[in-house]
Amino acid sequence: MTLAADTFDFVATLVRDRSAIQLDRGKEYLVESRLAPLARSAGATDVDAFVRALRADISQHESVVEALTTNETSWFRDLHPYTVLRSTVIPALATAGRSPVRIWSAACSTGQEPYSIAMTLADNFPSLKAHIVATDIADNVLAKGRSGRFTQLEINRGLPAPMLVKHFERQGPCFEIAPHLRNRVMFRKHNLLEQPPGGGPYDIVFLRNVLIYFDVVTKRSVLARVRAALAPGGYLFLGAAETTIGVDDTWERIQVERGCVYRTREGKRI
């Protein structure tokens, strides 16, 4: 069954006043597979009825919202920002003295990316006082981040072998990870629409893979935020896709070994 053009065109509006994330026509099929269990749970008949009872019923809109937030994440993803985060820009942040050195984990979905983080600094800076504060709009993510459980196939998903050994235990079906890692890590609630999260300014902040999904207005006024909580000489690492140029031009693209880093133009040195 074709979803019908008023139900995907309800469906794109209420999520991209929510969350600011762009569907374009051709995406019926996303929306069809992703509210089709919420459909069931319901007892509608199809998407489109639940659609139309929707309309009405304010209080499943969230979780129409997160159902359509693309939660895409793994271990260590794309590797160079780790190794720069290792090889250049935490040694950096230690000569200037910060301390603790303070990261925003974007978008942070299930929690791959802020216990990534926190795995590299265990690993190779032990004796770094650093707080990392994890963030994304959908509570059923931020339930399984703050848990630390992970099961076998999301585990399959880039973590090294040595770091499975090293950071996590076997609990039944699943693997936790280590207590110390996961306290290190604080998960919040939060829409890149809104002002940043508290516990900054930070000194560097991952927002990757996200700004893919926004128009240009959307991204210059993301980016603005994510400026404003940046402290002086701050770092931000965007998705290998993403890119601040013809977005905005307060930020200068800084190419550090095979990866890169943004850094806001009066903090441009590394």
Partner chain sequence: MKALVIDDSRVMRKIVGSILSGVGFETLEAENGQVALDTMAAHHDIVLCCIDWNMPVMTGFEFVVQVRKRAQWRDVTLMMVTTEGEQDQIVRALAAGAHEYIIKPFTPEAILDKLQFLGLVEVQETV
The other form holds:
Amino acid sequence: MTLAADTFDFVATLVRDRSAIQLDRGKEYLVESRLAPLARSAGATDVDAFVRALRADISQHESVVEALTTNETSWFRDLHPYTVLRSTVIPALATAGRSPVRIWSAACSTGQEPYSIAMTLADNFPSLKAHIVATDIADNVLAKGRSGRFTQLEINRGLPAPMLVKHFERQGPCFEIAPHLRNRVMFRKHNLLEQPPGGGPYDIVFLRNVLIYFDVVTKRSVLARVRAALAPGGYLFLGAAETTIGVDDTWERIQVERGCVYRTREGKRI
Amino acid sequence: MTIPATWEPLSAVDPVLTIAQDLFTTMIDGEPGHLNPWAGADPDLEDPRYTWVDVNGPVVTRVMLTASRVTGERLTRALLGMDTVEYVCDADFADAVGEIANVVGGNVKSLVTNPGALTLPVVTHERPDMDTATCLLETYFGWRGAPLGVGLWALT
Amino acid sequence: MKALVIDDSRVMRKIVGSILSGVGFETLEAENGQVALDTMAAHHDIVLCCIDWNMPVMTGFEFVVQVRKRAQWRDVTLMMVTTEGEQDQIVRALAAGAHEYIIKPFTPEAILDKLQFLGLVEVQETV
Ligand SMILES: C[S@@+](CC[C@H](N)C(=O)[O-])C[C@H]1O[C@@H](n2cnc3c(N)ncnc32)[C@H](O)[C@@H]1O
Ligand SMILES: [Mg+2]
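Could you drop in the structure for the form predicted together with the partner chain? We only have the form predicted alone so far.
What follows is the whole complex; the chain from before opens it.
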């Protein structure tokens, strides 16, 4: 069951090159368990054999990268970003006359994040015009997000029951989000190592729980691209364990009640 | 006897397997992968126990789990976080397997339109008399090497 | 803070109870809605009830209806934790006065998410 060292190195290099996700030594179990299903369906005897075959066959490389992304997410994750969005950010953008408000949910995983944004807008600013672009590197999570269908276990993770009954409808084993919300979110494939997706400049960027997988050089370059895609005076939300401090000091961290949001230093003056 | 169209999707294994896998992953094993379709011939269950809930709707439908006493004890220990050697009394046994049937039954019920109300779980040594019932689904899952029978019957 | 876990299954009471005590609740248990009402009457400092639906003697739904009739229990948070997953049932429970709804099976995180959003425990930011 132990993975050969060169298997691990090959996979770690492939995943780092394609996605910047760092797989340090000691993550052998992760590679083994995430690739075992792929190896099985490819008919390989074990993960080592599967990876040996990969060296000659690039057609499977993308699914390997996909298998090594961590897609853990939940509705209204950490709550505070959504409170800040409602209490401060949207009102400020509305006062500044931004219409439509352009929002980018980067590394959106299966869509709970952009749909939580969409519900926040629908419930609190029903007449606000907004475009939400949701991107991720992995096709499987994008397909799930686009479908707007979530299992009971996924619904249980943080979706307030009043919102469940208001915005979802049961379809067999799943709950499906209302079409007007699903249509509000545009899912697109995008790698954070590349130029930001079209549709900007963005007034709000959610870039949550993804920088943690990158090394500091990558964090800096991703933040620089996000800065370039941000409209003057725009807002950036990071994950709870993430910060620009010590990484890219062109950003300023602003505490709002219990949450925080980042703005570029020149942006703030506008 | 004809079975109402609404119960028909449940004569396939997939939805029931998914329900059971979700339950085992979250509350019994703490990780996926330990509950799978049973491979091979239908197993013989040693010292079996029958646990069921009924859904009392326009059609009375029974969701029944069958497991050997030993497997039921292992499930009870897993749910209660007990040591692998700890003694499982009858009350805990019935409570644990009954709750498993309740969760499976409730989730199965949610897949049906206008299903009716769920009864409280019953656990017996004898297979209940279902001679006049129509079997919608009868299958086995394997949990850590042990077989678990799952079946759905229309009683009326 | 005191929480009351109401379920006819002892296994389920234990599972829910240990999640709650893990975040600092003192937990009490009741095996049906009637026992739960009696327990509520005897303990005036219960802030949260986790409520199964299907139980003998008095269902969780009936319990919610009864609790909502008494002004002194206005501030108690009521969270259904049940295998009943039809949309109609969820709507009914909320209309009767439940605040939250978790469908069995669930993970501990699902309960903790809800408690945080209900303001009953500090928001633990996730990594
Ligand atoms: C833990 S999820 C975060 C989801 C959501 N933002 C949240 O906070 O709940 C991380 C996501 O980042 C995506 N990801 C990883 N590397 C990426 C890259 N280089 N470009 C775009 N997305 C990436 C993964 O596919 C995964 O869905
Ligand atoms: Mg019950």
